[in-house]
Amino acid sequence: MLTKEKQATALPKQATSISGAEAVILALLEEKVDTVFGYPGGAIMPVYDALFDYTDRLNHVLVRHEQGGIHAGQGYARASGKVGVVFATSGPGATNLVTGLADAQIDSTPLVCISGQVYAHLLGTDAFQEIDILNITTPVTKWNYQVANAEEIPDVLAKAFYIAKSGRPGPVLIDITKNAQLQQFEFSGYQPCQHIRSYRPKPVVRQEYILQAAELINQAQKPFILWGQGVMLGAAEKEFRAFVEKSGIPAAWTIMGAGALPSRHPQNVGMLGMHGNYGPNVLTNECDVLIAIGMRFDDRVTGRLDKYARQARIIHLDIDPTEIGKNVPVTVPVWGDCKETLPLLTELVEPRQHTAWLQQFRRYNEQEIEAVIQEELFPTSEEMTMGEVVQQLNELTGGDAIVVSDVGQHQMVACRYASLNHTRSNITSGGLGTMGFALPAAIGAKYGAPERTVVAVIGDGGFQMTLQELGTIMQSGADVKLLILNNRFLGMVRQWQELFHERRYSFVDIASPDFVKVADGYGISGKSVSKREELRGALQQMLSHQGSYLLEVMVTKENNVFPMVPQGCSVSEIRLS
């Protein structure tokens, strides 16, 4: 209930004169935004001034860098399923969002970023901190728009939220000139957007394609399901599981799709791609029907396209028609939201058990356990491996934590071995591969799912790209567990240099500060361990600690991530060593 002092800040019920800046805040409240990540500056100062009167209803997290802000917005969106919101000022503030926008665009993450801009009459004059952010961000946003008149703000922000979250989600940037933020206008209410002329977020579902797909599936002897993040973006986890279980088909996931089906589900046969599991990669080139659901046939999944599933008839379910047939020729295109198309397909497929076919995956898995997994998770060497750290983490969390990984060897290890019992539990930078993503994204994830344990798994290289966001943790009190797997190398680059460049280790031996002391400077408790007998207790201490905690684990320096599909090879040429 609002206090008397705050009653004046309630949304007006009739036309009243307000500033453009206040209209921004009212629009966010109407969209049920609860958290904004941002960094103030001159060109967005009026919005921050308006926000001052609404801090009882809208939480603002002050980040230490705009890139940290947008990655936090991504983590929030990915953990919660809501739209992430980010504020930045003009010039460098806006350009610091570009990496995050690109990351969100390729990973289909819904964001609304609001940047300040110089006064409209100064546009094009090279004014202080003026930059043409619209042209800079056009390739990396789903939509962007510049507001120069306060009266446009309510409708533009309504469109921004609708576009960001509808259809295939993505980032939107709204650039607002300072005069528009200061301008007074008659505000008569906010109407959420439900339709935009010429914008069709969902294609029409065509029943004939559902029938054709069902016929192929029912005739198949070796069908194989590949699923991606589209299952979660469509909130279709229940519908997907029903389809998998009725059809009896083995199913494998892209790293962005991890968690939509529990790791221990009997038909979950593992991860696809360059560092995916052995069976799913090899048997992609042996299946007779390939059913792709909410994934885009990224090159890290397909390997050489001219040798990818040439024997299979391919069914592709996707909400974005431009993805169907873009990389891989498709036999049956099933356009539409998988939450709508999967039940239609499930109704028509025959209940089956592909026992012998599933057994082939299990045989390959046994080979992979013997050649790779056993030594990675339960090593006989003196030095610790990344895999055994993740395995110990699984045992202590029971697979119930949100795991936010950065980019590199530790990312592949975390995605391969983390046990995920729930959807929206694997948060990583998939398509862009942005080092420095995990720390700020974990902060955002904690705000998006405050009831869940959030563990950031980070390499020593990636951590140093955004470690200033420890200041955000210090000030906000976000309870994030930071697990640094330190191999004293830029590990993935080093692995490629070892395998393909004759061990010419060119500038990958990276020195690091004392991470525990750095964390202590920010008021965050921490510990570093280098002995196996210390590991489990240290992990337990990290998880049970009240508040954020940093645990550094010193792992072996030159361990490689296998299996691996070498660049230029087909998925069936995956190597176990």
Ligand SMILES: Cc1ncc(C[n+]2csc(CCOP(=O)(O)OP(=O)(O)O)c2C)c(N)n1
Contents of the next structure:
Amino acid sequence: MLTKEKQATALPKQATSISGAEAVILALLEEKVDTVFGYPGGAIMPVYDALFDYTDRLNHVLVRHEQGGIHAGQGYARASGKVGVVFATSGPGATNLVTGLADAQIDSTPLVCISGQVYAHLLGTDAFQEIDILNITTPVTKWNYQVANAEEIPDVLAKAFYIAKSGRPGPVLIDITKNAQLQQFEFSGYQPCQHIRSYRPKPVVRQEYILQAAELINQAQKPFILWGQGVMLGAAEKEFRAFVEKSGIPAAWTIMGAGALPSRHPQNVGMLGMHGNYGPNVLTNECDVLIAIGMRFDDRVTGRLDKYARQARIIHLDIDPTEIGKNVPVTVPVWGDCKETLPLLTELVEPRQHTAWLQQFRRYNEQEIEAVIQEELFPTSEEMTMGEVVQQLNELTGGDAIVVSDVGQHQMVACRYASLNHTRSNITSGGLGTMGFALPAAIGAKYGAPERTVVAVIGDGGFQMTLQELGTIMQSGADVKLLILNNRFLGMVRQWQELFHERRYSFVDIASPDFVKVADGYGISGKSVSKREELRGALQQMLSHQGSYLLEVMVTKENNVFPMVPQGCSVSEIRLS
Amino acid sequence: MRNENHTQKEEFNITVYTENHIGLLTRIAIIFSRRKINVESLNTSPSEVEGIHRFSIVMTETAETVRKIAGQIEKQVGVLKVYFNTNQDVVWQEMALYKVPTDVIAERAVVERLLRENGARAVVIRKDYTVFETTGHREETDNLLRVLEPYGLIEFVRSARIAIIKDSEGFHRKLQEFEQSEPHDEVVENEYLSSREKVFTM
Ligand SMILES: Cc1ncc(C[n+]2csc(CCOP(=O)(O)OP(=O)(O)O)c2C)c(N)n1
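Please could you give me the other form, the form predicted in complex with the named molecule, since above is the form predicted alone?
Full complex below, order starting with the chain above.
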């Protein structure tokens, strides 16, 4: 830990001469940033040097790889609703951010990444660790900018925070040349940004569309709500619930939307999409009015577009106008922040109860329980299933934990079965499907929501992609529970090979080290269980352990996640086996 | 949008007003390249408003695709406004330069006549070659090209298209709206939605 003692440093009130690097730190403090994830290097050293004087007010978590740093920033942002901040050096440090930027871009996660860059006079000369990170990251950032003059730093960072968090959030990268970090300039205070003339975060709400939407909803016989992460990004959980409850309409979620309405809410009819629930998928092609809220009709949700909800009139509420009508033709476009539009709509919809229609979802659910869920959650087979682990976890946490999942079968199982009482409790890589996301994201989530239990559910494959972040846990003391569901396969790929490639298991058989020993090497307690009798006790032990803990559960090797909408099929062709 | 025939491709002129920021050209170019859409021509220049840049982009696509692309462009930070128009809605010009051996021109009076018929003018006349210029629609600049080819055309170049929207008051007023710190109620964010019938149908 820190060896240096330092008085709390006050922000300069009057114009004083400071370095660009110090201006970076002051900007972060003004933006109320409490934690930064990062990794130092030559081109970002001045910023790290400035940070050294502010460690009493700004917590820095030293990760083991910049990819870990940015995923931690994402986990932090997703758990807290604040902007995640990441530092990286130039060249390889910056390129290691790319996967995380892409992930944050597609999942609309607010991030400000600050990368160091070589001296301005070396730009374009293939200098040591010089890379054109601006052009590399253009397709995966909401905005990026290179600073070569310290005087620009306060305004550029103010802009960066404003762009990252406003409207449809997203990642921003600010690249700062080394000379700009070192340069002294007259700093006359920090002004948060509130307006950029060439950036309009929210479209103006149009009452006419609200009226049309309400009219359609009031006439509907079988209306159906699909919601996504937009509800949470707009902090509109309360407004959403009010709308759902007054309108009496069944509501289903995308994996990015999970948790915005508690799992047990009587109108929550389950998950949409490729591995979603049976009822919501089938009935998408039966509803008469589809109300999409803060979701983007991703192909994992819609399956074949030409056979998707053709019978329905579609109302789409979204803050990003370019999402409306992008994939699915829309009848009524409701532009705007759903925190503003939902109350307007709720006001106009008639209170109803769609009992018979809800009953149809329940009937499909019973079929799904019988065909899939019962055996997955309460297996009669000898070997353990991923579903029963999640089920036991639910019982022990009471649905109060933050569940961070990696990518693969265990992700689909975790998202399907985790019971979530609170919003911002499901953190997963939805749009990019980045293996290796969960371990670092869980670390970030713990910093974003320190009072909550954070459980990372990870496959044996994905865990080995960012396993080095155990070192971050060791050093920072972040209390995260690592639950590894080990099926000794790259399970999801194996499932596809089984179903669509005649069981030709090409390179999906993955060997793993002794995870418990590896954790032990990092000073992290752990256990591995392979018998059902040990499961509950081990989960209990993990949850009650003071500090981080790794629990490996050996599960059935060749289990499949069902239901499933096979690639290229319509959602109503969803298979139960 | 349903029930509409959007499969017909036609030529569209996209006009983009932007800040004069480094990197914006790349951001705009990526929007085309990631969808595998070919840009037929692209011109960037200052606009009537100081500090504001104007892009003119020509592409052949369906109205539906153009609408989506325009939205994606307008979404970029640094882009103030995007308009898209069919050829009927704009006044447009392209400029072309033709280099021909001077002796041929001198010897054959017929060439001079052809140039006059094609509204061309000489920009440079040297002993060895002469450069002609003509401005107009594609057919016009193509015409002269065809005419000059048999006379030993050495070099030919045509500029990107520039276009002025017939029904536009310029950008000064619009910019004032954008500059207000609170967006004004009457600011219509994306004007193509004003003609809702054309875009969304019940
Ligand atoms: C970085 C990355 N590489 C490859 C993939 C493709 N992929 C998706 S799921 C999967 C298998 C995951 O295996 P594992 O982590 O063991 O989880 P399981 O499916 O067995 O639960 C793979 C390889 C990916 N999503 N991300």
